[in-house]
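Just the one chain here, the form predicted alone, laid out as structure tokens.
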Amino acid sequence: MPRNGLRRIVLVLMAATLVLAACGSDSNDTGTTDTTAGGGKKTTVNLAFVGPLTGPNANLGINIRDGMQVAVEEANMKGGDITFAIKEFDTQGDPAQAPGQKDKYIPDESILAVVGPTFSGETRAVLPDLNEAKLVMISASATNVALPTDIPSDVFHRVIPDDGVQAAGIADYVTKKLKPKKIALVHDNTDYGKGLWEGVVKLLGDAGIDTSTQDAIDPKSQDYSVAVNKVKAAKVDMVFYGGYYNEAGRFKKQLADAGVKSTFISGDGSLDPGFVVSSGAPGGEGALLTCPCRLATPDIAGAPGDFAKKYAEIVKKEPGTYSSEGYDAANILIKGINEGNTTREKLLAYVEGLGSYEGISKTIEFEKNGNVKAGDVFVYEVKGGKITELGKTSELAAG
């Protein structure tokens, strides 16, 4: 073969190799640097969402992820040298699943921070490894009062008050407004459900209410007849349930089917339309649900209402429980990264030294242990198959 022909073949093969290499690159990988139309450099930075996206109580995780998405899209619309993205890690809300997901996002150096984990049990399962990696986390929803005191941590932060605050709000509302003489207290044996339950039991017992009727259900079971029969036999004025919405709704339905007419009250883990679905609208009617958070709706004035409208544009539905907190958590991290804190160590230092941040859910100030300074507790009621805000526990108890 002539030398010129051989040279042409080599050049063609080299060109093909370059094309294939270019096609094999992944522009979505965080930490990549792309050239903008103006010739500048644009870096992609990832935030991790860690929590349930599938499973029986996935709505609470999806709400947070969607709140993050609004924050990320708003940040990217402003332009700048950084493009923000979310990498999702579905734990199904299960502490047993959380370590496997942790082994995916902790080694990923493109991830500078975590929004989550969502539930308290999964947070406890991964917190030691997050500490070791210096990977800052801001949970929108993990409320167990023992976090992080039983696992010393520099990286732990949460933008929602813990179960001690919620239990105090519930106790104040129950003792001053509802005034039951005898109450049954049931939980689901999760870190969250049992933790909130314990706080409520103590405070109501200290207030002189009969709290002797107590039980636990297996959240993996469909049949809660043992607890239902115990509650029915005790002839209580009220039932408190500590746990998540899917099982809470089913428990409430089974109580109603058994003819138990006692007032039903549960905490933030039950504050979701999924409660109405699992209880059936008639079965869930009249249930009281509390949260150390306020649901953002379009009719609320100011930033929360504006957020609700923007959320509806982007997500195509209204915000849910913890959507506002997910938005605030992501925005704190985005602000820190935009100010030049582009390593895990620097971003952790930024969050620890945050001072005061004006979020849409509340003014956020972190205590030294990562807790947010106490906020208000709200009460909601299921009316006509919909969750309706009644107001703050402090105001309702005083009324």
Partner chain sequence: MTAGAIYALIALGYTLVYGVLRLINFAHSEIFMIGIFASLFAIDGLGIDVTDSPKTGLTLALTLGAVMVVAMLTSGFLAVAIERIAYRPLRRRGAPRLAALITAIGVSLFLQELFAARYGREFLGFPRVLEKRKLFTFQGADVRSDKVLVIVAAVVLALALERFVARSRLGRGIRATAQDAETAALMGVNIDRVVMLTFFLGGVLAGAAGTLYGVFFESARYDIGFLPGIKAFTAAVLGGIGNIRGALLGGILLGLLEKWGATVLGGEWTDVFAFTVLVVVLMFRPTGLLGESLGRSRA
Given for the second form:
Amino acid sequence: MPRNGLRRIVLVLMAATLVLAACGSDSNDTGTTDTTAGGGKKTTVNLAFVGPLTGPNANLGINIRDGMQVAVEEANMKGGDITFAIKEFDTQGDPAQAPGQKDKYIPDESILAVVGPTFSGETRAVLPDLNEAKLVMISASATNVALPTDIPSDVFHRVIPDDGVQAAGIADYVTKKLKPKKIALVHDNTDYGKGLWEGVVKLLGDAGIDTSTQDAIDPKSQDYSVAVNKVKAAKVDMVFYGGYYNEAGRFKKQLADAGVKSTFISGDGSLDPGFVVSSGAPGGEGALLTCPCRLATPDIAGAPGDFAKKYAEIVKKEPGTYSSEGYDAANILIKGINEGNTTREKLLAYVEGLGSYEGISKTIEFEKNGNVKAGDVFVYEVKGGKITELGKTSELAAG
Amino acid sequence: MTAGAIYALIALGYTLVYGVLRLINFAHSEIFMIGIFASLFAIDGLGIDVTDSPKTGLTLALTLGAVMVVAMLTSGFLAVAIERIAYRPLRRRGAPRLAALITAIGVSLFLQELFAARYGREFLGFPRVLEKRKLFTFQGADVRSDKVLVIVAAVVLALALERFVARSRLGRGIRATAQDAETAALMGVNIDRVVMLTFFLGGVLAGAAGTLYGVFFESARYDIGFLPGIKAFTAAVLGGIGNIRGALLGGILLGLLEKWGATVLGGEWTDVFAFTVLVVVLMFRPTGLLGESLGRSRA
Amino acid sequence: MPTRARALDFRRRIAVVDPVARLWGRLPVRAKVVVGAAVLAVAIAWPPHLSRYSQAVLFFPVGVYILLALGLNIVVGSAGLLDLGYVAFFAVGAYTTAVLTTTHGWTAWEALPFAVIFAMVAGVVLGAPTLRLRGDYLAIVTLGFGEIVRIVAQNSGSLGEARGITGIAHPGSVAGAEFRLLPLPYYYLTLAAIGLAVVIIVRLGHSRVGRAWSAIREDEDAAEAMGVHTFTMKLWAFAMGSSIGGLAGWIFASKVGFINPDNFPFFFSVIILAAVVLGGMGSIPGVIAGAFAIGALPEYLRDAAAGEWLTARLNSLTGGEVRTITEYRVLLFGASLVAMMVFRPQGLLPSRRRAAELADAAPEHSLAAAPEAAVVAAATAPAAAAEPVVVEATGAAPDEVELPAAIADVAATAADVVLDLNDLTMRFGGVVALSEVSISVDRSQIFGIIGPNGAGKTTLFNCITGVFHPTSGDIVLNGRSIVGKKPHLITEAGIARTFQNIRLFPELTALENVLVGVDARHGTSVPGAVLGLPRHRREERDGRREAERLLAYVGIQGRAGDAARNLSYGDQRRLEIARAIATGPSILLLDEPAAGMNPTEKRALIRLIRQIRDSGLTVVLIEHDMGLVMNVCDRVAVLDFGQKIADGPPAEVQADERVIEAYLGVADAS
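For the form predicted in complex with the partner chain instead of the form predicted alone, what are the coordinates?
Time for the whole complex; same chain goes first.
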């Protein structure tokens, strides 16, 4: 009977797949060597990208990966003995998936360094192993303050200032430029969102602003009406949100729908065109978004502008949040490798002893624990559905 | 309250299917999600985009009506399709209920990922069709036009469903099958057709819920159905699963409870509060607040 | 009826098409052990040759999934309790380990027993209020609990909130093996844990506890009536399942060194449940295979070259523009779940029982319809042939058969008036089902209860056995009041019953059915079974012998190994009686035992009832067959509309005018 036959086939297929699964995929890529027509030997060196390429908030990871890509293509175009390549490890930014991925890139000898991990949570998950393997990492975006202290290591580096610096920048700007009497502060209960929020609450409270209106929202839910009502009832001058762009935009929209007209300010997690989409363009108008990073646009003079043009050529998009930082991180590593540091230990030593490096996002100097010496915090505003730069918090606060 | 009304509509679908088949239809949350997408596409199809201003009066009614009908039909037929493809073979075989549950979960995941692949994993925004005007204030809370629409629509649809199930011939068939399928079959009730109808009705309501959701929250994404689905199922159990009025009551009650819990305990404890209430209710009334009663007629 | 014919059809088909289940079922135990040992040998010897990545995958997700699936299988597969929040116990184990080793500075090994114990406590705490709920209510509540645990972790400062807990200690080295960052030692640790879990589960399966779980799964009310402490047993199932979950949590936390609430989402519970169902509920090899498949396949799909081709195909199907197969992983997972369930709902390697269950299951899981059973009897000739033999055996010589202990022990304990009902009243809302019924049953009597349909006879039985709590009145058994007690306690006190529509445990064999009854008089629980204590072994031995004696006593010893649902109708009745007697009652309540029987069977039944009474038991029976009642009963009571209208020797009652009126109505005055 055909039914029996079909069932048998399905059973056999399933069994075969299982067997294949059990036997397969054990080969590891080691560095491939190929000869060029010119007779010289070229080696391929891999840089690992670790972070979200899919899933919610994937944009932040994609931006960094694309920044790396620009750096790698530029390096390859310059020629030389070494071909650079990126190996991607998609964690979806999830600390639960991060360990699974690390067991792939740590044993892979062709990978000399990691650009990433992207999010603080996943960094926390894999840092001990990275340290054990002496695999140097330069994160373009993991901003949690406690990372280097909770897990002391040699390999941890980041090219953006931590959330303590960002919180200070926000507090500076808010107290000196915007001067609200009362501010509502809401977070999304994530490692990053709540971390930034705690910093801001403390600093603004110390400065004498009324920070008593506080709430948390569930990022998985769509309905923030309780928080919205709380904010509305408190009649505040400003609203601060700690979290990522989707929820930030939605929250902003619901505030606007409820008739709350207070100024809205949020951190780097919200700095993404997704914020505008989520807030339903008119709803997001006037929102302020900060970042310890600088969005590269073609009209900026000098290196950032060139980068933006190059990026648009190669990636066919405008650079996003942390694209510049990803570019810088990759370039530090590329430079070190080109100078002969072609093993993990040597590359780690190079990065540790970096001194000063002129990146397009900032001048990079690492502190002993891997933090970058404090950089500027930038403020952006949503105007006409677009994110436009206002300037550095230090300059805006003073002016 | 508004969220509660939406939960209630979705809960009706769960409760109908459970009452007749004793199956927790996990895929129902995706039927809801597809209702939202269908609404978005319908709005798009009508030529409305983000730059258009909101509609009013007759245009508004017609637009919303058309969109809702499209969503309802899409979800309704999709639900029937799922039943034919995934659940009926199991029913034929007398498979254990757990197998049907796993199938439901598989369908749910499949549909989510299908939409994720096709439409991406970012949120899609709705154009504003209904202007969100504050109508008046009631005990400190704003009564807004969109909130009123959602609540009124939900109640009307729920009562219409109840009327249909209680009075019509097909409705009787549903109730008979819920009580005793074998006897109903002996009495000439076409069980397969009853099951299809049940799924269709549940899907229709989920589609309507989708339109209302889209109008209210103005966003869509592949996984947007998951959380409301769980909440709606909780609401159905709270009110008494298999009980139509119970689903309505459970939905509204759950919405209010969540609100209250979030206000008093803080937003992060909402779900804990809601589930704890559920456990406590079930401890004292094991079949939910209004009991299981799809089979019993209203006195 | 089309459904039945199709069901039989499927049974034949499944028997042919399910080679795996049949083959496995037919293998002698020794062969199974050899296969198991071979698999174990491969599991031990092969991993060191794999890449580090494969080893890591074997630890997590594969190994951990297998361990968790085994634990969940106890809850879902053995006891039949639908748990949608199993991840909670995994989380409790992991967080306990994390907190103890970080905040309190314990070593990982020191934290281990506490991780398991806390998880077990969590299981009991979750189970106690919720196990009274049936089926799908339990599902949603357990789902809620899973979420509650995760949210509490997310909101609690002491548990690290969203940040989680870092710096969890790795286990100290043991026997030269170091547990640091390499996955291989953890894999072996997990393998050991899996081995332990398997041993525990096998031992429990072959014990009073396992039988109780099977009974609860098949028919909870009947189990309760046979003296099974259903609530306690269900709680044990939860406790055993949750402690295995906690063990897995300990291993996981101590390897990864960092946990946060995102490690424990609802989806994780779904995956483990899918593994159990996909593999074959209740079957250990099945569950292991299912968990292995669910853990390994997605990881494999991440890398496989086949992925590219597949991605392209899927892209054209869905209209998407996905770059890697990884993004289609969950879609394929969902699709394969559906495909598996539609094509093979019994799972990959089902227990033979479940495959059979599926083959001839009608939508209602009961043995009810007598005609159906008769068809089964007709279709399977051997059963029919056995009938006359059975009748002979009963008629032969009770003295030749060794008397079951249940019977032998009775005579000493019964009082003169075994059962006394005083003014028993039962009201359901406005309906009065029983109105001040008073009946007295003496020792070694055969007492009949008759009356028109709806008179309240079965309600009376239900009141006596504790299914209903009487509105008022008293029930005294052997001088002690038992009114208001739980059914299993009443059974322990000495009342046993059979049911109007036969409620055997359909998939258990005849012997196992009776064993459930015998178990009521034993006391081994989980610790005894798991540790294989002498008392457990003794009780198993004695129990088996007693059950065989009971089967012989009612005359169906030849059917000991057959599933109850395959027995002929008459044999099923006998089996139900044997099971009831097994609980060691002083009084046996038979609810319409002769229903659906032909005259030959009825004669055999009469002989059996007399034999039972002669052995010292008291019998109360509800019957409609007047001939039988008059023939066998010493005394008869008549109920009509809930009231007793006559009470006396059969001849007297037969002539009573009120009784005639109740049955036949008043004669026309003409």
